[in-house]
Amino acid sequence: MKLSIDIEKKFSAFSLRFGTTIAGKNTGIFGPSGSGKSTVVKILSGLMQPDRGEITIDGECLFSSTRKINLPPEKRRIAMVFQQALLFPHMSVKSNILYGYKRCADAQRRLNPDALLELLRLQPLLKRGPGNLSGGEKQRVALARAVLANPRLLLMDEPLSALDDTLRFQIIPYLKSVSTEFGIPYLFISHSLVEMQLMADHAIVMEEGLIREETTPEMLARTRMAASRHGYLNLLRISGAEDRNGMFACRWGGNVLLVSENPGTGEALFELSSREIILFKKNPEAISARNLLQCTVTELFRSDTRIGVELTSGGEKLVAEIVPRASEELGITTGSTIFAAIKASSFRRLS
């Protein structure tokens, strides 16, 4: 998919100027509330008309102010998933899911509804009404309805913001699986850096109606490390939990980590702040932290007044955060060996 956008839209107290080309990537649009993210989505979907500009997708013009082209939403083959599920309350789950599919031209029906229902685990819900669903179930139904419209692009406008943390990180694997399994690229809109790291390959950063930067979510997390109150958030997938005297021993690459929060069965996603990792030049004789990892320094980077230290251990990566003076005193250089101490309570389970 190749999406080219060059648009302007003016309001009484706000102006949008958005121009970029997106090709073959799952892209995130990142920025604070009021930066113009949702306006871009509305314009792309056809729900709002820009003042001037042009939008093309795979060579087809959706909007052109000079050529007087403005395709209506139903002809753009762009589906949306909103912050709220917005299901039809008088329809069953099954009828909601098939709403777009039934209105899709036969030639464009390339998705198997049964395969999607299985992927999203929706079969047990088909006879229910929307009022009998949890928040996460509603979002899965809304996602299925959008995907079965057989779009060439999926727009997701803060689809997780109305959910609590537990549900947010339960839904993310479903969002990614749908794109992977059915080959539908997406634009994912969010003000959450963690969501960007999990959902996007490419990030467009917006502020005050303008594109300020185009980068990767990883680089975005690194450059904003010092300014963030949480620092850089490492995302760790761990598994194989065993109870050890009230803590849980888990596999993470070639390491065993002790965490205080029960990961449950199977694989679990945890976050760990860069500020919760204490570095030692030599193996300390005794520490209270339950995790001590021997690491190799693979990269150093600057974020304002802080130094980010990329570490590898057991085939996995961590980023720790220190002040420049500490870096000098520890003699940290690329390739050096360092020991990282982490409390069991520093790991926070996401899913």
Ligand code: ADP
Contents of the next structure:
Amino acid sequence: MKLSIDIEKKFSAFSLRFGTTIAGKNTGIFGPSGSGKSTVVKILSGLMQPDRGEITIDGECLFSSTRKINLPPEKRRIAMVFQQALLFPHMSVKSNILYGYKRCADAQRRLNPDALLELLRLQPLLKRGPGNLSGGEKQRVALARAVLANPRLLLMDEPLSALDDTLRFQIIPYLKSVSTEFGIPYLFISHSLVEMQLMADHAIVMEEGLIREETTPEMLARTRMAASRHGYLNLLRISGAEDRNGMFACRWGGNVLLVSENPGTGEALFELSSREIILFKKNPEAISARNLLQCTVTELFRSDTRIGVELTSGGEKLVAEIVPRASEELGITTGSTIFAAIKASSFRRLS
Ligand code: ADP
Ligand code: MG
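Compare with the form predicted alone: the form predicted together with this ligand:
Now the full complex is given, and it begins with the chain already shown.
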């Protein structure tokens, strides 16, 4: 999928200028509230007309102000999932899901509804009405309906923002696997750095109606480390938890970590703030923190007044945040060995 977009739109107090080419990858649009993300989504889907510009997808023109082309939304084959799942209240879950599929021309019905229902674990919900579904279930229904219309692109405008944290991180694997299994690329819109890191390979950063930069979600999180309220959030996939005196010993790469929160069975996703890691030049031997990792410094980066220290241990990476003075006192350079202390309670379970 190759999407070329070059558009302008002016409201009384706001102007948007958005020009870029999006190819193949799972792309994220990141920006604060009011930066113009939803306006881009509406224009791409055909719900709003830009003042000027051109949009083409795989060589087909969707909009052109000079050539006077403006394909209506239903002809664009771009599906949308919003913050609030907009389901038909009077229809069952099943009818909601099959709505787009039934309206889709036979030739375009290339997806198997049963495989999708299976993947999204929707079978048990089919007979219910949308009124008695949880927020996460509604989003899965909305996703299934969008996907069955066989779009060539899925626009997801803050689809997780209305969900609580637990649900948010439960839905992410579904969003990703649907895209992979059914080969539908997506444009994922969010103002959350963690969501960007989990959902996107490439990030377009918007500010005040303009593209500020295009980067990777990882770089975005690193440059914003000092400014973000919780610093850089490390995302750790851990597994194999064993009860150990009221704490849980888990595998994380080649290391064993002790965490306070029960990771459950299978793989769990935890976050750890860069500010919760304390660095020591030498092995401190006795400390109250339950985790002490011997690490190699693999990269140093600057974020405003802070220094980010990328540590590698047991084949996994962590980012710790320190002030420049601490960096000097510890004599940190790339390649040096350092000890990282982390309290068991500093790890927070996401899913
Ligand atoms: P975001 O999704 O990033 O929060 P939006 O695209 O919704 O941002 O809005 C960007 C700006 O455009 C906001 O200042 C908003 O008030 C303004 N805006 C959006 N839609 C309209 C509209 N139909 N009429 C006037 N102003 C609008
Ligand atoms: Mg918005």
